[in-house]
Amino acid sequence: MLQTTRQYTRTALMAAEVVLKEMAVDSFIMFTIVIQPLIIALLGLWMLRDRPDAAIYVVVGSGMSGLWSSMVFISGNSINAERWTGTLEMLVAMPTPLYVVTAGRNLAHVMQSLLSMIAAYAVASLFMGYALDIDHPLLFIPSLFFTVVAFISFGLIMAPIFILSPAVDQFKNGLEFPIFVLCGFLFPIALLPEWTTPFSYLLTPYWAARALHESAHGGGDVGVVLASWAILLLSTVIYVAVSRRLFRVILRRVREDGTLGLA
């Protein structure tokens, strides 16, 4: 048992390691990632002007923008992209099971997706001169460790959609900007029409984001952080049983089928 979660926690991190040197010298997944999210971040900051307290809540909100786009865009195309080129089916056919690679991948998206939040602290700290500072950062920091692994495990239930139907390719634009509002990353949801909160407390995103801005930005309420954190563990282990079933009733259907490969 020890030997397989060995092996398996290598063959993660070589995926990982293979992606982040693929999405180095992709100039859309570097536009999705960083620039996207820096120009979000910069309208923010300029709206908000008068509000230089409301930086943080900005910069952090950017950066939780940008794991979602990687989330949509790159992790679904990462699995079309192995379709595309012919390599799915070799994928599938590893001893190593196909999830334990398309965590390595998601690892890869979530953690370069970071760059987007250090992009726009920069550039809103060095160029705009706004004092940028996490109020609570042993808050902050587990908080982040707990985005990061509950984005990683939803994008293990989102692999194998793709991976049984192209067509989702399709819908996926339609899934970024509702996620942005429904999860309060640049705004606090009491802003929207009451009958739209149950809708944000279903999605995971509004969990990471409530404890990220309440650690960075807000009263550091231990409370509400903790029942964030509570609700993301929660989360990452139903998103991981889930998919773990995902994978093997749909890699079953198209071997069946014989449908892996068609686009």
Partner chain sequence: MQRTTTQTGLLYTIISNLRMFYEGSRLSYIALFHWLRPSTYLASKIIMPLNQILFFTFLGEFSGQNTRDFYVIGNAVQMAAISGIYGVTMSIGGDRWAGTLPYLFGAPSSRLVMFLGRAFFHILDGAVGVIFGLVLGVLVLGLDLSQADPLLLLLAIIAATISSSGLGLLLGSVSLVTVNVWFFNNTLYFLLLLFSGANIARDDMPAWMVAVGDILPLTRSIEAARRVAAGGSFDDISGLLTVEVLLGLFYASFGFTFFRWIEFQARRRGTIDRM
Contents of the next structure:
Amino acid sequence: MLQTTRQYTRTALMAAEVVLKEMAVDSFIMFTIVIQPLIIALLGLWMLRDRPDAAIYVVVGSGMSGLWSSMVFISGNSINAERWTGTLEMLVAMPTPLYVVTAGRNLAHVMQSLLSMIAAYAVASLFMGYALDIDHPLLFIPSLFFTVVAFISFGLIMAPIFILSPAVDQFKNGLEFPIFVLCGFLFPIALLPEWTTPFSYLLTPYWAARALHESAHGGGDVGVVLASWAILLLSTVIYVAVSRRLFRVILRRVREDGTLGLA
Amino acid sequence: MSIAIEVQNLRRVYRASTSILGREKKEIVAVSDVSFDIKQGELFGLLGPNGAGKTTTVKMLATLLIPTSGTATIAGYDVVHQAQKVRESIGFIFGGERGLYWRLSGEDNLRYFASLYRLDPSEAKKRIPYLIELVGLKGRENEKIEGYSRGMKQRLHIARTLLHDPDILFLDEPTIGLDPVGARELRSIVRDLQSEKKTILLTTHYMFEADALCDRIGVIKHGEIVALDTPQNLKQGVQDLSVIEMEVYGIGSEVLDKLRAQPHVDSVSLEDREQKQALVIQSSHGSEIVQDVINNLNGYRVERVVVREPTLEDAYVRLVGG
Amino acid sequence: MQRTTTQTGLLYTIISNLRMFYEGSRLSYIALFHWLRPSTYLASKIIMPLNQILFFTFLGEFSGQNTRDFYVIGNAVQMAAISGIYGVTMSIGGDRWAGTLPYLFGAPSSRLVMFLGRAFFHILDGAVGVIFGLVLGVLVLGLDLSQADPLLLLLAIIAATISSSGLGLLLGSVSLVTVNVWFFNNTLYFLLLLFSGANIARDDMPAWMVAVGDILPLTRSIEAARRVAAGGSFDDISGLLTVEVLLGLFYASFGFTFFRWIEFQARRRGTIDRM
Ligand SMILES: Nc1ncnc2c1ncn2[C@@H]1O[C@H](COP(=O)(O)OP(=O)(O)OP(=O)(O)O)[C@@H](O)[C@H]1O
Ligand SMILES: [Mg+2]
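Would you generate the structure of this protein in the form predicted in complex with its partner chain, following the form predicted on its own above?
Up next: the whole complex, starting with the chain shown before.
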């Protein structure tokens, strides 16, 4: 049991390494995790210039947008890329379960997409001279950690769906901006009509953004932050549990349909 | 000797969409009813024309496809219900270059797959250089795969599939696209594996390869096994035949039809080689009909007429129809 | 050669050019349609654009810099660039992916006509996209168009789609020689959000940003649409729209020249098949 865990951890880390080596200089990834969030950050910085805490708010918010875009586009694309190159089929027939590999790959994608936040931070502080203080670092860092964990496990839900059919690809364009709107990355959801609030509450990225904003420049309300952590953790647990089932069902399904490789 | 692979009434149907919109589904019976056993340490060849269902069979055995019906066990484990156990005991190659990480080096590919095959890093450290040497990639292992030739990628696949030293191997057209020297080297690796008492299921389109390597051969056609025996016995089945080969020039299909209509002619095939053509005729009357054939080729240039014993290829051609 | 063209020859030329135009637009429409299967259409052409409008409008509202209508109109007109940039590029670059480029270069009929034909449906499609955006604005975001003359608004919308399709034709030509088309397209699209005045009033921009906006499509049509919404007349926008269309034509002709140059190079070096 312990040995298996060690082995799986090692394999997952190696999968992460493979992702980073494979995708190091991909222009699509550069756009998704650097250019787009950075342009959003510049727009945000300019538009919110009259607000005192604008800079750190925008850095966190645009960073979240990069994290989410990467989730939608890069995780999905990387599955399809493996389908084209024939390695997806290989992975399925390996003795290591696919969710272990996927977790490692998601780790790489999520860590990589933290670059959005870092780039926005660098631009705002170095080039535009904003003072960027994080008000409550002791709350912020765990918030970031729980966010990363929640995103990685959400990726475990996305991956099997992308494995099921390359056609899912068509929908991903429609998954990006709605989350930006509903999750309060760059403006409070109080601006939205009231009936949308329950939807925001159901979305994990909303709580991630909430914890990060609250600890970076909000009041640092410990209650709010702790509650957000609890929800992030709960989501993580749910995602992991659901994904195990989903992987089982979908891997069986693709072996029945013969849609793993290219026909 | 115990049975390593047991296949019973295996059947696999694909549902493919025929229209762009994917509304109409068509059923393709890729494997209709296949049964065979492979003994431990045996090298079993699966031969058959394109689309006969070889790859589909192998994929079902390698746990990549679930059979529509029928059962298969590998080392005693069921390929559907004990897929995990099966995966630990097998290695597989699907001929060609796909299935590798192109932007990684050969060695990094092996390191990754070693970990997927659950090898300990210390084990992998010893095994990888050994395998790189074995498949003749020494000195190139640190280059990225994208710069490898086709043959190099196929060798890397061989190394990959031997990482966890599996007892059972599925080799689907391992020599496809290799140059003659590369193919010969690969066959010698397969022979070594054979002498290590690995159980091997090999598919190939090269009859001499099958003849030279296989202990037994199953011939599959339209998803069904039409013959299953040792290469010797399969050839025995066509002992009554002789094969007439001649070099001819400028022959068209109407001449072939005329030849096919001749008494005692079993099959006729024509192959283009440079400017000339090779005409191959199978007949149970051997040299007796040579004169008849030549008479029928009146007006065409005919050279180098040879009457020879049948080979495995002739047996194969008779079985699958040529 | 042209001198000897007889009456029937001229008619023939016109008809064959019309056919070419039709063929070009039909092909790009099919490509478009393929791209836009109902689910993709829903995701890429309705959900994404509308949410993009929502996102930037709420961001703008949060900033309190301008009225809500300012952002709704700016971002709705920006939707023209989705068809203009992505759609047109795809219908030109698509030949490369489909391997039909050699046939295209080999075709004897007027390349310009075919080239423009490829943009035609995207201009229509883009206009529809902007109208969707404005309807959303009115229904959900309380956009006030009561002062607006619908015809003038339509003119502004068409100008926006023409100018962004012009840029798309240029990008499409560039896409024939680069592998990073999507990187350029995406980046450009997002830069438009920054420079066109959709989200930042041009009065607030530093001079260099204004200058960049001046040479980009959309800037003037966004301004024109805002004027129309405020009750402006034809005279208020005619100047803006003329320049906007000319800008589009400039990009298109630049793209066409580039296209011809690539064709020439490819023929000279015999590299057409390899493109
Ligand atoms: N994923 C799939 N979906 C639909 N049909 C398929 C699929 N894979 C294979 N087939 C069909 O099943 C039949 C058997 O294919 P298979 O690949 O098993 O043949 P094969 O014997 O390996 O042929 P070859 O010698 O060409 O490799 C063919 O008709 C093929 O078109
Ligand atoms: Mg095959």
